[in-house]
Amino acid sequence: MEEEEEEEEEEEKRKCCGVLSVVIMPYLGSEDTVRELRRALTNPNVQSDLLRYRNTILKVIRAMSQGVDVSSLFSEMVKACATVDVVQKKLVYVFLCSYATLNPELSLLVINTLRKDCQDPNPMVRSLALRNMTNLRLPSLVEYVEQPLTAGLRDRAACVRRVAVLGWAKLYNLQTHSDIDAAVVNELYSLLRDTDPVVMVNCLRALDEILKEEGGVAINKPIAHHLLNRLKECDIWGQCEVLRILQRYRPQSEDELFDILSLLDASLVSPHPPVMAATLSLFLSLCPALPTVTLAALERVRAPLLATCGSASREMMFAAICHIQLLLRSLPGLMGAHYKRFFCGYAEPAYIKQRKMQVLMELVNDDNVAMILDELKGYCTDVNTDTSQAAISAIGRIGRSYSDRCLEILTGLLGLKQDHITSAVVQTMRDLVWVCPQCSDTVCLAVEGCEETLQDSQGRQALLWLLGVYGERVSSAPYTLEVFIDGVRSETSLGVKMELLTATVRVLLCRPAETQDMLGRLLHYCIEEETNMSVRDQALLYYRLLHCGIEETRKVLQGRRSDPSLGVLIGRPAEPVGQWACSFNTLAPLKQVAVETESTSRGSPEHVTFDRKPNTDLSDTLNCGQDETVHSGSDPDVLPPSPVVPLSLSLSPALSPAEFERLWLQRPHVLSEQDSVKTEEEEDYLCMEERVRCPEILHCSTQSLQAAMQLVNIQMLAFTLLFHTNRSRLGKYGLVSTKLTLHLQDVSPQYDCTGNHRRPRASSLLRLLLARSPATMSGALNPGSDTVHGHGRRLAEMSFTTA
């Protein structure tokens, strides 16, 4: 009895100590935590109790997962891996794989235990040892791992073979520059016929990784048919892997092709979306020359795709909608009868709602336009402003084909007097009249009185554009502009100020009596008080342009008001499937942003939208080197023809400020040092001209060029292209001449060391100007006696000649 009581007391003390050790465990990250864990791991009493020892190891793993640095316990954990307890082995192996790279020398102590476990009669232990042996990822241990992996490929247990196959791929990643063992590759190819489907799929993945430099795993006819026959045995992700690998195989005859398609027919309508998408991708790669078969396959996947659109997983739903957009590019009427499946749910996130609205725009026809517009009208008042603006933009896109119905909805939305709704409606109306000029009368009546609600800069820019272009139709246009002009000092948006200048000058041309006084006040403020040089330069341009006469100003500013050539929403030709087949079942459809949602981010509709080209270096596409060689007896105004090269602008040129300054200082000096002081005193400006080679610009409209310049933050005031043809010298080539003007303007006078006033130095402000009328612009840009500002300025002009 006494012995039993003593044992009970010891047990209670042990429990109390255990509880106490938990209670007094220090905070995370302290050295006391690691010290306490080491004391417990080295305690013989704890080691003799398997349960307490496992719980102590579990505390180490918990501390590691919480961010505590327990790497100093590596040697104690190495000793703990020598056990028959599988759970304890798993915990220790997690620790060892995490800290093996920090203790490469101590990791050698684990190899003997792992190699011994590879011969354990329990297949679970063998597979666990193989997996963690390769997860150590230490190049110094490769020689000890090869023999167990080779034996694992021939193991009688499938779970061991699965781990061994993937282990060879991990081993190859550790020594990518070493020679590939042909025996191992042959062994992996032979395992493609393994009875276990997971081993077969793992062999495909391993061979594809090992033979990556040689193009991946080679697929011939026997292997392809073997994989197809065993496709149903694989799980979902195994089937996707097999179908992806089979895209490399090309049937040798038409009969073989149709045999393969017959085997894939059941997978095409699989209830699992990944399998269905992978099968359709294989169909598209096998049948590029059979459009009938391709279209039939697209029809077959309609039901699985619609079912996926109702999936509980939002990610799966979003991916399905994005891939449906791809299909609609070739089959616009594929989902026409099921347009209600794309109506938005209240609880759906904004990114899914916006994608569904883009699909609805593609499905509009005479039968469903009323219901779709009514549905979109409900989304315009969504609590999410992005969703609301996307719905309004979608109504504007549909308005290209059904303008009367859409304008009625847009006009009604203006009555809500909500800031973000009014802004989106005004921008949509601006884009709509650019494409559909017949809507201008309705729009001019609707926008009156909107200036009180508009708060954001994009909406105000759209309203100012409408007032400037249709100032003679909007009765309150001058008075609305006067409100903007009175508040120009508190205006913070650069775009609004520049749009206000242009709109006021345009209204002056049609209603001069009401606009003359306010334009004078606006020009005086922008020239004398405005600190932004872009606004000031634009005001100077308009001031000098008005000095040239009203007719000359009208030629520059009054261009076309619309561009109906952009087409309507309905009736677009279907794209060939081959244009998007390679991106199906990839992440590319998820990254694409529809053009329909981009219009609200642009300043004016003259900026024609276009697809951005990949970012390339400017030097690769535009050769602007100086033409230093001048042939004797040739006309200096005529340049020899150069090869036609596509013209593009680099969005991020690799040119640092220091490099730009170095290149600028290397330019040839026009004036000598001794004459520079004299010239600076006598002249107020300096013009220099340089000719460079540029490729020919084919079919490039002025609006497209202006849009391209704005994408790289180059603001254009006015422009033209001067075409000169000289068949005797250029043959079939023409000569295109444009002008790039560089403004250098000071903001304050400078003083020398004696305190005497001297002429200001030119600071660096770049302004791009392509003059529409050479005679007009030469007068407008001449800083003569009628200059508005008293400071001196220099005008550096470079003439770009393109052949």
Given for the second form:
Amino acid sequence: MEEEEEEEEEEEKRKCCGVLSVVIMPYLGSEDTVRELRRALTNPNVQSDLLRYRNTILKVIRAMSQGVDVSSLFSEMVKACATVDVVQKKLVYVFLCSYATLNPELSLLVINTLRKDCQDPNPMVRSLALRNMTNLRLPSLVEYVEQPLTAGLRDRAACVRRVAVLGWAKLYNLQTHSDIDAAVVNELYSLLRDTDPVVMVNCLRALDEILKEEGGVAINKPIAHHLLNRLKECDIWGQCEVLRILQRYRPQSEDELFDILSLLDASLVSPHPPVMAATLSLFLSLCPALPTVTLAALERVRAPLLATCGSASREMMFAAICHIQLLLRSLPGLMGAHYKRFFCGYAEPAYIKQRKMQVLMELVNDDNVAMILDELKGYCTDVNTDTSQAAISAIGRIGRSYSDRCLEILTGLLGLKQDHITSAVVQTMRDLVWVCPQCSDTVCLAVEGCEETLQDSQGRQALLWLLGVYGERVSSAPYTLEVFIDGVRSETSLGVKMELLTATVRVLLCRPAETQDMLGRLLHYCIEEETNMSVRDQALLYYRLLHCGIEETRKVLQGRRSDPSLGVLIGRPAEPVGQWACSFNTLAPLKQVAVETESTSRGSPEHVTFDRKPNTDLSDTLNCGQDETVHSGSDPDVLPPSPVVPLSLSLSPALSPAEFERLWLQRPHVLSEQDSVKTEEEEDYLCMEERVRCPEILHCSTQSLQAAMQLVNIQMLAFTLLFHTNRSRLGKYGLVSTKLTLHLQDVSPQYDCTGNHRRPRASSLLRLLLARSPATMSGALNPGSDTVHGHGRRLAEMSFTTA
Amino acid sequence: MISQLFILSSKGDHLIYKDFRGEAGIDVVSVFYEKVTALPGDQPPVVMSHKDLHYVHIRQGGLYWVATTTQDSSPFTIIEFLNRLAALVKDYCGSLSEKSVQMNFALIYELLDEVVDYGYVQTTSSDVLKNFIQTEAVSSKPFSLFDLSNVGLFGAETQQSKVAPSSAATRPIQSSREQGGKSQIFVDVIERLSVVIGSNGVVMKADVEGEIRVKCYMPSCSEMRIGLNEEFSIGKSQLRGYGAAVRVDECSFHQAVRLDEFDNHRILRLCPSQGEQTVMQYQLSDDLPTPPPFRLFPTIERDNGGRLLIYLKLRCDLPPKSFSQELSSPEQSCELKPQNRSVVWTVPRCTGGTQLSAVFKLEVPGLSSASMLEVGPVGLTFELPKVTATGLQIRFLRLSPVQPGPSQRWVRYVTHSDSYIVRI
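Just the form predicted alone so far, so send over the form predicted together with its partner chain.
Full complex below, order starting with the chain above.
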């Protein structure tokens, strides 16, 4: 009795402070919450009162969505399911569907209620029951579900048919290995003619999932035409789905193709961005062979795309800008007259501003350059440093075609004496000079005196590079270097130290009198006191190099001052539409980290290709994406079969020091085993062997591989692809042993390889080896006595033993 | 195809979580929040990836609306869907905030259940959804705000929103049933202005993005006719005579709008569904019929004490009659925001044809003549009621058949500054 009273009291209390309990609940410990809820759920007083019962269930769901584990209430909730109150039913189903997989036995109790509901006269109840029956995701319940689902397909209410159709897809995915029921598939195909457009679209979706292994739903001519004719009845979501599915259909004649295209014309300029994008996607896939039609379609979507760019939803705007970037790759002139649409708004988020600047950069022409530069100039002083740096590098990029105007702006920015602006400007100037040597006079004048405002290592590295390369033209170069050398002890950045070494040696070559003494001090410090091995090794290298004589040093260090591939860079050729058509209307364009924004975080210009976009046709499997990894150097025999990874090259090989060392030591062995003749033949090239284990990529031609390599500045001399299909060991994955003989670019070794100090040192060492010409190195280090391999190895061994 | 959908508060509280396909665990929510918070700045990119899962999110009402997908789906579709979902939730809950979502979570789960099945969007039309959600409400008193306000929970809040006049349209659409007979329809002409004015006072860019939005609280409304200015024209070629034509560059309509009377009489016909929908969207670039509403005349000086003096003269070029209210003593305020390195000058109200001046004296350490270049631009944020920049007007608004009982029709005009920049 007493207990009951207590409970009553508690109930009373809870009623009074209902407000409180709702608010407080999330902060209670989850155990207390669950205990309290169970008490309430089992209380007969609560159960008899419809409203209180439902409120208690509400609390359970609330706790669930806040992340409290309420799965232990399952049996109580199953009981709550048997009710006439539809709202309560819906709430309980939300709970049951979330936790059914944890309680398969108890879920069996629900199935009877659900099956009974499937007979309910109210179509809403029927559809609800059917939907949740399939949402329980329990393979054990499949046998009970099939019959109501079959009945559901023939239900007179469209809402039940919609649910039933998708229910078959859910059922099939629960037991993927089971055979496909041909009767169901046929029924679904016939339901494509259903009067309700959503049922039709759901059939497409369901068939697509059920027939996944056969390549999805088959679209023949009658189906395609049926879908096209009913396109208008669907809402935008249905239209998108139909348009996506139709991409599979290939019209049989040109007349048919043009009929389809004219049918689709209206949706091409739809005010709904999803429909517009899906239609353009379909256009691109339908007529790859008709460039004029494609171009006309792109012209047509210009207006709706621009309208989307002005959308009130920032995210939608962003998606549109990213896709416009794709279009501009093929049609640089498409938006030229509308450049003002890409001016940044004051309160726009940084990610939109940066994308807009990238678009603006592409749109520059003689007519609008003044306006665009004026606009970009305004962004340079943006409060957000990323935005301001992106604006500065955008100006630098435009400077490749309009150098005078841009240099004027950049020089003006140096006057602000803001450290992040100065840093970005100096880096931009370095990049600009590398491509446009004619700018060097202005740049040499401008960089004088800006070392005082430079704070970050990237900016100082850029300045040192400029000083090194143009030492004879910057009058204060040795004195600026001296300031750096005096402060080298307190210098923390590895990159700056290495850049400083190179710059000083370079300045020595043109102004020996002023530099000799300080170089001595620097080398002494770096060799005797410096703890970092990369710096020490570099200092040692220069020290020995200088021993070989000034002429040898000059040969090694005075490399190019401008991009060797200059000329082809100016005015990027328009890409064929096919290059990006497959990524249109996917997430890829939104994810791409653009090349330009990266320029602020890289080392020296020589390491980076400016034009990463391939001119040759690349097969899809090969892309230079940033996020993909290279599978390199791993011993193929011990590798377990791994999921299919497309072969790709990464600009920053992620190699641990240990792995690199192992690889390196293993190399001579491999070489001698394979052919010893080669070693002698390739004196001038560093021979590197990589074993790339990847799935069979037979369709990937050597040309496309070569093109991919060129993207990362690797020239190919000899190239063999060996296919071992060692099926017994590696299952269905073929083993591709790729032997790449790499002719490395003749880049003089003035560059530290740790341009980006965040990367592990070993991987940068690899880059160092790759980036330097072994030919010049061998000449300088040990003239004529050893082969390249010996040198490379010694250098590597030296590094690793000292490390 | 959507794998999961969840709504997070700005602090990362889980408000709504629904897994449609059972492809990934619940930890995706925390993974997402970590990713969002790990990024510098509060504006993470729209699309993020973790393992094989792509996260697409939007921000509305201070909340993260996130959809995950395993396939490479169309970003337009997912973003549009999330926007539409937010609009639906706003329609059903009245307003969009952490609190309203928290209170109506059961309703939102129910909505989600009807809107998405197995990751596929089924319908987002409030006309269709009405049937499901409405029957629900009739069969048993329910789960929405009203259910909770019965308990005395949120009475205060509903009261508030009734008092505040500008939020007359921020109430749940279902309430039209409950309150019986109080049928209202709001037609809003909303224009967003983005203007760049150069330092020499020349208008460098002036764009207008406009839309006509209908918010309907009528339980049954068969047809509505909206009459626009007769001289309204689209595109450059259609200029008629010398009259004060109202012109836009591009114009698009909601698919439910019938345009048979549009060509001759500029009348839009539609049957509005309950809730909010955008009937027409239009853009105008670079050719505003009127001068921009605000002019700013800045002067910047450096005084002997190393202080920065900024004189701002703000002139409102709107015709004086456009604001009926008298300007009471302006309660202007000014605040220095060091984290943005900006000065915010707030003017509560500014009548047409008037001019306001302000002098700001800033102590800037290490002020040099070069740092003067860093000052600017000035960004203006404002809202102009009863004004459209394009001059678009609604001539009439007719409902047919004439509604039984009292019905209220409201037409409102408002111009927002999307981005109004004056260079210095």
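Numbering follows the first chain given and starts at 1. Nothing here was measured: the structure is a model prediction, and the numbers come from that model. Under this definition, the rigid core comprises the largest set of C-alpha atoms superposing within 1.5 Å between the forms.
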Cα of Thr42, core superposed, displaced between the two forms by (Å) 3.2
